[in-house]
Every structure is written in structure tokens, then in C-alpha cells.
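A single chain comes next, written as C-alpha cells; it is the form predicted on its own.
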Amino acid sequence: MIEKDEISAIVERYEKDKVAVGTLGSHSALNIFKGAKDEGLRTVCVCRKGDEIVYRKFPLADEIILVESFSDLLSSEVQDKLRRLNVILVPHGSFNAYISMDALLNELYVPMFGNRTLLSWEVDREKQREWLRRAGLKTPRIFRDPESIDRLVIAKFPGAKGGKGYFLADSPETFREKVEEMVRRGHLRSEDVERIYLQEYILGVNAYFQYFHSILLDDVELLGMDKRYESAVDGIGRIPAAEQLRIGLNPTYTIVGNIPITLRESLLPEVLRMGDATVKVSKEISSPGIIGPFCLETIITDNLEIFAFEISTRIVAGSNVGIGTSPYAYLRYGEGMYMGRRIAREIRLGIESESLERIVS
């Protein structure tokens, strides 16, 4: 595993006066990249050929890298370039979708922003689970054989899918058809079937909250929150139920986008004290525990219990909601914060203090 003197050592070496702020061209990046440019630093973008048509007609990034697949990352030419330019990373989903765990925590030569072991309790559902009951979160009941499902469950499969293959079931009977129907579409490989995570189904609203940990102001913030737009569940009620029932529907939760949401404030306590508990068990995981942008990832019943049931350590798309509009940002930084400039924020700080190799691993 890359060690933090490695990239303390690189670091020494950047120009300080002239750090860029650089990610992958996908997910987030125009969050990250806006966030950059509104504090004042460059940006670099890895970008994909064919997808440089969003960074020409946004043009947020100051130098496009043209790479056949991200996990060109990892070549030595690219990681190269991005030293010269004194990048620092900022992870975003796509990280996780595209590089494998174990080549981010052994081959990636490039500072990244936040603490990149952390993102390894992010792809493990298990340790996901752990973390989020050490911090004493509620938490969906799960289930490890599909033959004991006795109530409805949602069938989940690990690293960032966005939802691609969800299904629910509420019997062995009818998970068995379902995995058969969804590897027919093509939405599942038979190799998926093995590292099915299944987890109780609670009725509610999803809503997703988007903090930052900041180690230099040692503050955990709330800056925004949503909720998903997921095809094609949210689309099956325009369909009339007696259709629904006639042609069968299966539908997947596929994300297709993110709603902005703001909460009844009677919740925000909890919601506040939630942040709070997974930042503290964060430190005791792998100290200094998170370092910037995290989601928990909840539903809300009717009786206003929230469960947890996922969390990202790092910067999730529903937070491009905020960008520039968040109330929750508005209240505590005023006009112009969302999450990407507040991770640019950061940086910034952490090269004004000659804090800047605390902030990245």
C-alpha cells in the first residue's frame, strides 16, 4: 500500500502557487471543477475520448487529458503529466466504478484529496454496515441466504452501479426469478449473483445527506441533501396497476438524476448528530479519519425513524444539486458554496497553512 510519506513526499515538491485541482470527466467533475475555478485554482481534467464534448461546451478545465478508458489513470505518462502540473485528485464515484480498489491503494502515485483508505470500507457492504452501527446509526436488517427472505428486500451488488440491477423480492421463489430475469436483460452477469447483498426493504423516503469533514477547522458541516430519480421505478406509475399486473413489470433502479430535498427542521438535530457519530468512528477506522466531502445515504418512515444504510467518503453526485443553490450551504457559508467549491475551499486553506499534505493521501 502507497504510504502517506510517498505522498507527503510529492507534495513537497509541487509548486504551491500552482496546485490544480484534477479528477476524472465523469460523475461530479463539473461540480469539482467549478468549485476549483470559483477559489481560484487550475484544473485538469482525465477525460475520456468521446465525452470531451462536456468539457468544451462547459469549459471549466483548464487542460484536458484524452485517455482511451480511466483506468489509463494508472499509467506512469499519465500520472507523470499530472505531477508536473502539481495535481491533487478528488475522487468521485467513478473512481470506484472504473479503477479497482487495489490499484488506488497501491499504484496511484498522485496526491488525492481526502483519505483514500477509507474508500475501501466504501466498495465492502460489510464494513459499510460495521461502521455505520459502531456509530450507533439504525440499520436495515440483512439477509446472507436468499432462502431465509421472509419480507420484502432490495437485492444490491457492490461498488458504485448507480442502482443498475436493483431488484426487490419477497420470497426465495420470487428472488430466483427475478435474477433469471434481470441476467435474460442483461442487466446482471451470472458472476453478479455471488456477491448479492440482500437488505430489508424499509418503507420511506430516501433522502441522502451530503457533509464535510474538515481536519483543518475539525467541523463536520451539512451542506445539502436529495433524493433520486430512478428508472424505471419512478417512471411504473404512469403505467395504470392493471397493466402492471397483465405484462409483469420487473423495474430496475437505475439512477438517471438527483432532486433536491430540504428537511423539516425537527430532523436536522439527528441528521446533524449522525455526521457527527460517523466522523468520530472514521478516526478510530483509519485516522484521521474522513478528511472532507461524505454522504449517508438514508430512509425516513412515517414515524420519522431514519435508517442508514449506506455511506460514501467522498464527493456524491446528488450534491450537484447544490451547486450554487444548496440552503443548507446558503445558511452556514451565504451566497455561491456548494460542495465542490467547499473541497477547493479546503485545499486552498491547507496551502495557505502549509497544511496541505494533512488534507490528502
Ligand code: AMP
Given for the second form:
Amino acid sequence: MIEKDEISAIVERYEKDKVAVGTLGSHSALNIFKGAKDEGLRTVCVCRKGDEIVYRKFPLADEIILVESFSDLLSSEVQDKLRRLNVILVPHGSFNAYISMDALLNELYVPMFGNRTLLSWEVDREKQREWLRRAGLKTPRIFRDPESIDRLVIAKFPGAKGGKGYFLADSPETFREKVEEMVRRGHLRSEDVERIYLQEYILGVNAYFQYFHSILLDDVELLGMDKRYESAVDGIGRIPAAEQLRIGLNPTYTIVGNIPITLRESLLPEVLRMGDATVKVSKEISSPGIIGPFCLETIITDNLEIFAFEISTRIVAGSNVGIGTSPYAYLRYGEGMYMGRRIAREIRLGIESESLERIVS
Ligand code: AMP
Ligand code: AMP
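Cool, the form predicted on its own is there; where's the form predicted in complex with adenosine monophosphate?
Now the full complex is given, and it begins with the chain already shown.
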């Protein structure tokens, strides 16, 4: 594990008037780059060959480092270059998806905005659940043994990226049938069947709350909200029920995009308390707790109960719905605030108050 002191030493050597914000070119990179530009910082994109078109058509990256694959971020050549450019990396979903957590924790000697230790909690559903429960949040029931399935459950597996291949089952028999089908369709490898995670399916609507914990201002801010747009589950309503039954539809939950939402105001007290409680526990888990953005992924039932089923301890792509301005960021900051910019603002504050080492790891 790379020690915080090692990263602090690197940041100490950075030229403070040339600090740049860097990230992998995918997920929420445009959000992050635009935010950095709005705050007057330089930007560096580690871009996969073939994806440059994005950063040419949306010219927000001052520097583009072309790589064959995202894991090349770990090469000493790319790391050297990033440090020479005084880069602070902002991690997002593609970091977890394309680079192993082990490598992120042990091999990446470039300062990252946020608390690296907590990033690793994101890939472990059990640890996440423990954290959410310690914070007093309601969470869905877990079924450890498929034979005990006695209600509708959602099956998730470790390799699943963005809900691809998630499926529903309501008995041990339907579970076995669906597993076979998922393996046949190539969504699931047979060696992963053992590691399927079964969660009670909460009937309601999904809502993803985007928060920001400012270490420098000592506050938890609610900056945005979204819901998911998923294929094929969100397309099912367009097919009449008779056809659905005839073709034996079995939808999965592949993320395709995000839709902004605002919440009934009477739900806000709980949502705000949930954010505060999550941060409080994070300080006990790994001091100084979450640094910067995080997201609680929830289902809200028709009794207006909020169940949290996951936490992301980094910027989520759902915050892209707020690029420019999100209603909640607007309420707090006025026009022009959004997650990418809020991150850059914290980095700028860190530079100005000579406390950059407090917000990187
Ligand atoms: P990508 O770079 O698009 O392959 O995404 C990296 C990871 O982030 C994958 O696990 C995706 O499922 C997730 N992801 C990408 N875009 C979104 C989005 N708009 N909303 C939620 N998750 C996303
Ligand atoms: P995720 O990839 O974990 O963000 O979730 C993918 C999809 O599954 C989203 O539409 C969620 O709303 C849905 N989902 C995940 N867990 C549950 C659950 N326990 N109950 C109901 N829906 C869920």
C-alpha cells in the first residue's frame, strides 16, 4: 500500500502555480475537465487510442497522453509524465473498471484527489453494506444461499460492469434457470456463479444522491441527483405484456445514461442526514474519511422509505447530468456549480491555503 507520506512528498515538489487536473478519458472526464477549466486549472487526459475524437470535439484537455489501454496509466513512462505535469488525478468509474484495485493502491505513484483506502471499499459489497448499516441506513436483505430465496431478489456478480447481466429471480428454481441463461448469453462466466450476490429486490424507484465532503470547509454538500437509464429494463414498457410473456423476456440492467431528478422536498431532511452519517462513519473507517465526491445509490419505496444498496466513493457519471449547473448545486452556490467544478474548487482552495496534501492520497 502506498503511504500517504509518499504522496505528500510528491505533491510537495509540485509547482503550485502549474497544478493540473488529470484523469482517464471516459466516464465523467468531460465533467472533470470542464470543472477544472472553470476554476482556472490545466487539464491532462490519459486517452485510449481511438477515443481522441471526444477531446478534439470538446476541447477541454490541455494535454492528451495517448495509450493503448487504460492500464498503461501504471507504466513508469506515463506516471513520470503525469508527475512532471504536476497532475492530481481524479478517479472515476473507469479506474475501478479497467485497473485492478490492487494496482491502484500499490503501484500508482501519482497524487489522487480523495481517500484511496476508501476506493477499495467500493469493490467489496460486504464492506459497503457494513459501512451503510453502521451509518444507520436501511439496506436490502441479503440472501447468502440461493436455496433460501423466498421473494423477488436481484442477482449481481463481481465482474458486472454497470449492471450488465444483473437479473431477477424469485425462487431457487428460477435462479438456476436464469443462471444457465446468463451463462449461455455470455453475461456470466460459470466460475463466477459462486460469487453471485443476492439482494432482496426493493420495489420502488431508483435515486442516486451525489454528495461532496469538503475536508477544507468541513461540510457535506448535496450537489446533484439522477436516476439510471438502463438497457433493456427501461425498454420493456414499450412492449405489450402479451408479447413480453410470449418471448420470455429476461431483461438486464446495462447502464446507458442518466436522467436528472429533483426530489420531494420533504425527503430532503433524510437524504441530507444520510450523507452526514455516511461521512461520519467514513472517518472511523479511514481518517480523514471521504475526501470529495461520493454517491449513495438508493431505491425509494411507496412508503417513502429510502433503501441504500450501494455507495461509490468517487465522482459518479450520474453527476454528468449537472454539468453547467445542477439544481442542488445552484441552490447552494448559484449558477455554474457542478461536481467536476466542485472538485476543482477544492483543489484550488487546497493550493491557495497550502493544504493540498490534506486532500490527496
Ligand atoms: P466506461 O468507461 O463507460 O466503460 O465506464 C466505466 C465504469 O463506469 C463501468 O463500470 C460503467 O458501468 C460505469 N459507468 C459508465 N458510465 C456510467 C453512467 N453514465 N452512469 C453510471 N455508471 C456508469
Ligand atoms: P447498480 O449497477 O448497482 O447501480 O444497479 C443497477 C440497477 O439495479 C439499477 O436500476 C438499480 O436501481 C437496480 N437495483 C440494484 N439493487 C437493487 C435492489 N436491491 N432492489 C431493486 N433494484 C435494485
